[in-house]
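The chain below stands alone and is given in structure tokens; this is the form predicted alone.
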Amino acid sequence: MVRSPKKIKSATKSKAPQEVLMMATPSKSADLRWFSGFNASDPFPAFSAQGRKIGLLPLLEVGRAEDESDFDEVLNLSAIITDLRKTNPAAGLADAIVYAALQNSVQRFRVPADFPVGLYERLRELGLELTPLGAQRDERSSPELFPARWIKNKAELAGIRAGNAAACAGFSVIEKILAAATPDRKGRLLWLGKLLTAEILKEEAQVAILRAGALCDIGMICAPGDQAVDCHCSGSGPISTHQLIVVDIFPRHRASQNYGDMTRTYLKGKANTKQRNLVHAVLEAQRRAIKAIRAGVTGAAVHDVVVKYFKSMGYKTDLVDGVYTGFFHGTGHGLGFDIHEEPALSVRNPKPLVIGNAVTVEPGLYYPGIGACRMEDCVVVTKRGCELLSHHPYNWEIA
């Protein structure tokens, strides 16, 4: 029988704690499946100790979490609440993980910052000494849970390349779709019969990405003329020819839970001088970006190269009647188990790159009138550069 964990004495307080606790669920909390190894559908506790990872898990998730998990020791959750409610029948959650960690010999805990709050206060009334992330000021601690999951291993990067690959199959079907199009007497595309719609070219992108092995599990953008100026909205309705439609297909990897993340634009029809000149802008920004990137080099350097750059082709960043348009947005984002992760390529981030960070490369140009062009791509940091991975052609001009 084990007994219910009364307060824990006071002991000298350590400036920056270095062990985790984690309450989230992996599905959902990047940290977390990057942590455990592990995929689950609802939350559980999982903490760091002296170097070993230690999960509490319900006990249908026991047997799964021993045999697929990172874990070095899967803890039944189930069963450790219900020896604790013999000696105290008020036990529950905050009770298992404070008897968890003195049994791990642990008083002393860093907590992500979206840390379940009501937890967190009883953990605190039972003794356990918590530093929520970014409430440290010892200057030895990093402001970051796990500074490590910037920094790409192999099986990541594979699993990144693993999305990308799924988005290209993505692309083909559109590409394909469109090329097969016919316009209305309106302008407007017609496929199979129907009128095509930023909807239908969604639907079939997305059953070709999960037969590729990937799903996009939190949408996707194909948007439209002036609809993609609005750099996110996530399209609706007709396609018309001779309008640039943006197509941004961000899947998840269902093997590796990774995230891939490219961007094509495409026009039906025959490209304006304004549409063609704002599309050769766009790619050589990018490929002067990639070629800027490598180890040592910030975040925000390589993000001034694009900037400078569009500056020079005359293309100005506004507000104009109460839309943004030019170029407003970051260069690029890290990406893994998070579609948006560290580092960032932009003005916020003045750390230089380090080898293993992985980023999307997306410089974009957005004028009502003209429509939005953005072409993404996604690379690693190398010594010297970068390498791709992802690889699809920039056949945006189909007839």
Given for the second form:
Protein chains: 2
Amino acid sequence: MVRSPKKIKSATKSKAPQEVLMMATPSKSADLRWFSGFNASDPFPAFSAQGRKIGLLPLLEVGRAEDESDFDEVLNLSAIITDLRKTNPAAGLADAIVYAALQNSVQRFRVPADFPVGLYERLRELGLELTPLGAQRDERSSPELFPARWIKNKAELAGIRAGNAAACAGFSVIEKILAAATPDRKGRLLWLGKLLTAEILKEEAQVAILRAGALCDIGMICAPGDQAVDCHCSGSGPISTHQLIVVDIFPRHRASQNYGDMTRTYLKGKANTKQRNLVHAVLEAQRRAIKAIRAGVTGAAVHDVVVKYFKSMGYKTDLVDGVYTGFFHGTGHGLGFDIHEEPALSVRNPKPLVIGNAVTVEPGLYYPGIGACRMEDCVVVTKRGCELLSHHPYNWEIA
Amino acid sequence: MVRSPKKIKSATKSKAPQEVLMMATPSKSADLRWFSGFNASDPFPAFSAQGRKIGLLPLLEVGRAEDESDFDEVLNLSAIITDLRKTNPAAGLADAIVYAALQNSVQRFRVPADFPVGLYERLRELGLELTPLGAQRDERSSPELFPARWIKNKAELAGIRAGNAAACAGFSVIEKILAAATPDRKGRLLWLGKLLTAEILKEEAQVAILRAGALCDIGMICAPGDQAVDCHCSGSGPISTHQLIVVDIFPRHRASQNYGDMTRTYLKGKANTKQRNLVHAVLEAQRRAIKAIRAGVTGAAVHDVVVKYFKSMGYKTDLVDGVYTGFFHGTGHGLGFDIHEEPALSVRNPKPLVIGNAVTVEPGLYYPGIGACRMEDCVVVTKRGCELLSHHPYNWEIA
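Can you now output the form predicted in complex with a further copy of the same chain? The one shown was the form predicted alone.
Let's see the whole complex now, leading with the same chain.
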């Protein structure tokens, strides 16, 4: 939709420029992926002008961008540079951006906090007025760049659901393997005549996830026993009976480029009382957090439900011999084109959730000697509550 | 190794600061991946100080960074911020970086051209002197940041070889499927009773690549017929007999995080004369380019060998009805932690190759009506020539 001239004028008067300029790689930058509706593995510039989206694509990407992207106009970056060099042999990317911006009557842009500084300096020398968003913030990204990115549309929600469906294909394979595996005399599991390892479980899960249309492009976690107490440990080595195994799968749905993110915790054999209580506490904490989520409730308030529940059950959070134990991470995070997005369900987010926010809900407990348990699902915030974007059983104890 | 004070003094006198400061995500930034020897999916700052590498890691990554990274010192970013907030409640990431830099007696840094501008502005307010590298350049990355990144060590070469070995597993699967497939009455291939599509070939190849320890994290190309004339088209739909099929596989080796990059072109059935001549010309061009590569020869000179050969064979490069035809891309590019790195084998690279450069060699020809052919292997530059980093047959015509 093209804005009226009146609106442009009032926009120009406001403090921060209305128009946005980006220079990024869609496969690495969720902002540009969202803005352009285009996937590519090399960087290119893009900007907004009076409600239109304009991309400057290298020669080899122009055709595909015209077919596949949301750009209202795709400019041939290579051709512009070639033209400019007829009068200025030193012309390059920055000159092409300035040319395209002025052609569209825009000289002032907001740029995200992660805009590349080299190009920023050059564009300012060439006369563009650039206002970095979030210059005073601590984070690299600029959540204020596209507030609409945190309100998911139907296609994005379908993408997150599809990513989660692929994750479930991974869980199902792991459950089948654990059910089929048998212990040796030391309690280590054997599968198809070989020692069953975290590496094997991850490979089999990833094959199933690939066949379900998604890709574990930033890996996955399958961490047995005390390995999982470090909640970012990817996991390795033999799997044994009677130990908790945390499996966290966060695949990117290929067609939509949205991430899913789910965690299940398993145990082959028979859990002891401490393990069983741990799992039950985490499941109950997750149930309570999901119940607390609705538009208007802050991310911090949802997190507090989990913190208070664990405390009431006697689960302490502490630094013990340099190892964080108990519940020491956030309850959840937004997800979509990025695996970690706004809004956070943590002490750091005093803002109310709004309808359309998609977040993970992933309480966990971590104690050396007992092991770890995390259970994670995704929900979309609705007016009166939330709706699950992930569905998989919690049959954690596998005979 | 700690530099002597004498050296620090002379370094301080030079124009650009010796020390480097980065803020990036290793899984997205090949520079930080190379510098830190660490893989992570969230951003963190890192810098050099008197020959030492220092990383500021968030709480949950400190332990893993201490175990797995090349950092000489891993600082707990979360703990530093907590400490600083005792006297300055507004302290954050930028303050922690300044604190850690001054603790290490460094106030002046080079930053890469893609350093985030928001943090850059804040750090300058707080008193750091930052010099963006490549501010005058057109490219987003800063090839001058770590010139040593373009000279591969043994582990990196092994990683590229492993990435290519995984690509070969993909080619082998595709060759087997094409051999087993049979045409229907319209010439469309059937496999296991179903219409064979580019999507199926890609899925089967990617499963084999995954099992070979690598991941197609930025996709792959399997483009039949005229689809492949757009050399970035990923490819889709049914595969037919007697058409050229370009298969470009660029998987990332999981353990080393290095990319492989190979292309083979296939044809199921019988090629016509034009197709056969096209393939033979590309194979001969690749042979000549590989023969031309050695330390001291420029990237442009290698490219020129291919351009001249195609010209001598009568293959014209032109813009025909808005479609680029002939040979319109570079002959090759560096690869490693990034899929596209320095040095380029193209008109744009007047610099001589040096021992240890790893590059792709991928001439191609593209003509609507005939189709496309590209053949791609990787080599490492040696004193007298180059060594192949990829090995796979060129049996392109499949009965």
